[in-house]
Structure formats: C-alpha cells, structure tokens
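Below you'll find only one chain, the form predicted alone, shown as structure tokens.
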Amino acid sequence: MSLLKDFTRGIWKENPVLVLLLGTCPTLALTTSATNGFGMGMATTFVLVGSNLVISLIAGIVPKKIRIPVYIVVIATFVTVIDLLMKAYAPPALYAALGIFIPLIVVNCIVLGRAEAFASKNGPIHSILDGLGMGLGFTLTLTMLGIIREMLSTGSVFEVKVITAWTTDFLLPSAAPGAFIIVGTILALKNYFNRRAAIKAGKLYVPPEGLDCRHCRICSLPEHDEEKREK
C-alpha cells in the first residue's frame, strides 16, 4: 500500500501544478498545444525518475553541507541526457519548440524539491515511484492544459483539426493571459469539487496553504485600516 501511495500521490493528492504551485513556468509557456505539453511532461518525468534514484542511492554518502550542490550535478546529468534524446530522436518541430526549457529542468522546483523532500530520505524503490508518479501528474497536467488552450484557440487537438470549419484563430487561450485564467479556474473548479467531498464525508475542508484568505493578511494593512475607519 505504502509503494502504491509513493505512485498516486504526485497524480492528484500532491499534483505538482494544481495542488503544490510548482513548475508554474513551463506550465504557462509550452502548453499552447497538447503536443508541446506531453513533451515537456515526458521530459520532466525522465529526469525525475534518474535523479530520484541516484540521489537515494548516494544520500547517505554525500555530506550534508554540499547536498543541493551534487544533487544539482546528478540532475544536471540526466538533464544533458535527455536533451541529447530529445535532439537526435524527438520531431524537430518538438525540439525547437520546447527550446530553452528542456535545459532550464535543472532549476525546475519540481526535480529538486522531490530529491530534497523525499529521494534522499527514502529507498531506491519508493524514489522510482515517486518521480513516476509525480512526473505522471505533471505530464497529464500540462496534456490536459495543452488540450484545453490548443482546442480554444485552435479547434484542434495534438494538430489535429476537430472543428474543420474553424479558420480564424482566437489569440487570448493561447497568450499567457489566457494561461492564467485557465489554470486559475481549473484550481477553483478543483477546490470546488474537493469541499463539496468534505462536505459529503463530514468533514471540514482546509483549502491547501496559500490559497485561502487566511494567508493573504492584506485588510490588514495601513491603508485599508484607514479606509476602515473613515467608514
């Protein structure tokens, strides 16, 4: 049970886009098209499972004050490989696409707070399917936001024209504006359905840290204390 939490939890529980924030950058800027998001997904999820592995292999020899550091060249390495991948055997039009962020992995939160969190404080098997499952869930995040944007602005899906009578392109879907009206209703519609199961359940629904008004604190500043008091 313990193996099959260590693969579900990155799917939905701790989503990396729609529950921890994480990855906001590629999330917004390749999910034009399904395409592009699968291959960033794809990516993403060698690199965690390579890095997550090898860092709970050497944990326990690296000394604690440079950890980020060697763990930043395991990541750094995998990174490298799969970009040669992806160079010689991937579509150039993918390739090309993609760009800039098959290398700026290496900085990506995702890879390096999971060998911090979790790789170098677990077994090679558990690491495995952690950086599957959250790779999994960040892959079908972005496929699922490429979908929505390329359909919206396009009438297709992976380029494939599914409203043939669809000749004018609609620019907003496919714009970072539009990016982040999607991904803010779909984290809405998400915290809509998971208090509507707390509900259900009895339970009480706690809205995920730094998405509730509780952290926000700004009626608490000077000038609306001032506005306040004029009333």
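These numbers come from a predicted model, not from an experiment. Positions refer to the first chain, counted from 1. Only the largest set of C-alpha atoms that superpose within 1.5 Å between the two forms is called the rigid core. First, how it differs from the form predicted together with the partner chain.
- Once the cores line up, the CA of residue 171 ends up less than 2 angstroms apart between the two forms.
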Given for the second form:
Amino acid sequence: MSLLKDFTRGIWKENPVLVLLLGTCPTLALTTSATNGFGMGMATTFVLVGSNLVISLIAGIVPKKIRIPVYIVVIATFVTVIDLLMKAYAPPALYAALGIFIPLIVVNCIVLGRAEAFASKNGPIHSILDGLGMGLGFTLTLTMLGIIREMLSTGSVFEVKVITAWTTDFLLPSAAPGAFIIVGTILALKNYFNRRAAIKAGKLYVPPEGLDCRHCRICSLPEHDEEKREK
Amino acid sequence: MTKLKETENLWILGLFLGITGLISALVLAIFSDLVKEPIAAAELRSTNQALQQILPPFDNQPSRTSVKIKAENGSEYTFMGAFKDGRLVALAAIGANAGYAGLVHAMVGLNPDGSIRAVLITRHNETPGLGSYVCERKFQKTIFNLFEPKPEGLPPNSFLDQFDGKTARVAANWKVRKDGGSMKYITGATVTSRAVTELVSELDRCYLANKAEIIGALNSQEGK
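Please give the corresponding structure for the form predicted together with the partner chain, as opposed to the form predicted alone shown earlier.
Every component of the complex follows; first up is the chain already shown.
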C-alpha cells in the first residue's frame, strides 16, 4: 500500500510542477509544443529514477558535509548518459529543440529535491517508485501545458493541425510571457478549487504538510510566526 | 559506517569526493565509447537525409567527398560533391551566419555552374513563429491527412524558394528589399531574412570565386 502511495504521490497530490513548484525553468521554457514537453518530461523521469536509485543505495556512506556535491555528481552522470542516448537515438528535430535544456536537468530542483528529501532517507524500491511517480507527474503536466500552448498558438496538437482554418500563428501563448500567464492561471484555478472543496467539507484549506513556507525556519519572518500561533 | 557519515576530516571528505568523481568519469567514459558509433550513424543519417532533399540522385557519399574553403569574409565553408557514375552532378555548400539568436546553419544545393538548386536551413534557434518561418520547411499534418503518406520532395517555403535557379553573379544585388535589394523578406523576421540572404549569397560567391579549386579537389578525392 505504501509502495503505491510512493508512486501516485508525485502524479497529483505532490505534483512537482503544480504543487511543489519545482523545475519551473524547463516548465516555462520548453512547453512550446506537446512533443517538446513530453520529451523533456521523459528525459527528466529517466534521470530521476536513476539518481534516486543510486542515491538511496549510497546515502548510508556519504559523509553529511559533502552529500550535496556527491548527489550532484551522481545526477550529472545520469544527465550526460541521457544526453548521449538522445543524441544517438532520439529524432533529430526533438534533440535540436530540447538541446541546451538537457544538460540543465542537472540543476532542475526536482531531481536534487527528491534526492535530498526522499531518496536519501528511503530504500531503493521506494526511491525508484518515487522517482517514477514524480517523473510521470512532471511529464503529464509538461505535456498538458504543451498541448494547451500549442493549441492556443497554432491550433494543432503534437504537430497535427486540428483546426485547419487556423493559418497564422498566435505568438503570445508560445512565447515566454504566455507561459507565465498560462502556468499562473492553472495554479490559481487549482488553488481555487482545492480551497472550495475544503470549505465545502467544512475544513480550513491547508497546503500539503511541509510544502509551504510555514514549516521552514530559514527565514523566520515575524508574520510566519504569527500565522503559526494562530493555528 | 556512521563514523564515515559524521566525519569532518577534510582529507577523508576530499578523498570521498575524488573517488565519486573518478567512478562517475569511468562510467561516462565507458558509456560514451559505447554510443559513439550510434551517434555518428545518427549524424550521418540526418546529413544524408538533408543532402537527398537538395541534390539530384547521386551514388557516392558526399559527406566523405568534401573540401573546406576559407571565404573572403573569414568564415570557413564546406563544399560536398555529389557524383553520379563518376561525374560531378551537383554540390552542397554548408556554412553558418549569425542570425537573431545564435547561428543559422544552412545547406545550399548548387549546380556545378553556380546556380542554386535549393536552400535548406539545417540548424537554427530563431524565434518560433517569427524567424522560424524563414528557416523551416515542414509539411503541415492535419487531422484530415494524418494517415496519408508524406508527399515526396522538399516542403515549400516561400522565402527560401526565391533563391532557386538564381546565381549570385547575375543578381548582383542580393539583399532584402528593406536594404534596397531584390529579395523579399518576412515581416517581423528581418534580421533572420537578412542573415539567410547574406549566407546564401556568400556561399554562392565563395563557390564562384574558388570554382576551379573546389571542383579539382572534389574530382581528385572521388577519383581515388
């Protein structure tokens, strides 16, 4: 049961893009089309699964002081592997589009975030499932965003024109400002519905535990303390 | 093991990090050696695909029959020769020029007399929806022709197709109309249009200026 939970958590409840808000760089930059979003998602999934597995295995012996550099080396190794694999086997158009963003998976917060928050504290099987779930959640969200942006800007999905009368591209959704607007709208809608559902059920809407600012003591701002006291 | 985890000894920490890096380098060295051949094959495949689109039928391997020429403007262009039955039928000129965002790489099919067969942009990073219109040749798939086979030949692009059949020597004024030339350009993508026009004309001029040298080098390579 807990195995299943590790897997499904990343897909909806702790979706890396919509809930954890991690990895927004590829999310905003690469979802210009559904194919790009899907390709980036799959590459990140591969890195997540690989790095989660290796890190869960070595976490017991890595000195605490240098754990972050060691994790980054492991992650960078997997990123280079997927980069070479895509160069060899992915369609040239896809590799050309994802190009510089593949090496940048190294600094994608999801990968290091899951390594530090999950894989270093859990066994290999749970870590693989967590990586798969988080990767799948990332892929699904990126593909969905890609479909929305491609649809709004060219009227096509996966490069297949659905509305054939649409001949001139509408640039805003496929450009960076459009990405911010669309992602922001989706986040607002998600929060709105979550809150409404919570109020209907007669509960106070609280974001998932540990995923917002309140638990964090790094910047202990006075207003956060007040909020806590109110709880 | 807990001792290693809590250690603060700098030497041990450094050694641990060094060993991690060494293992990772070893894994990557082995792996990159494994995929070296597939990568080369994939690159050759995409080059050949581009060559087949802009050249008449040929029976040699143009990417192995090539000569590099340094042009007057300082950039280096590659010329590949396409041979059929031992005779030079066409050339592919390859070069790059700075566009709006990074380099625009082009492959231009040339007839041996220097007239242009077709222009193909092989790599670019221009703005999607603006500069990309100048560079991309794509068949638009729609839900109505999704299962029909792809039409043969090069997909049309009204900007790139205007070079076909022309020679840089005849049309001395190879500039976009905005700069007083004769080439039409795409509104909103003047920089890209300008870069591509300049690149195509430089490639053709370079060929015309070094024609004897290029053809001689290609013939002697093919003769071997």
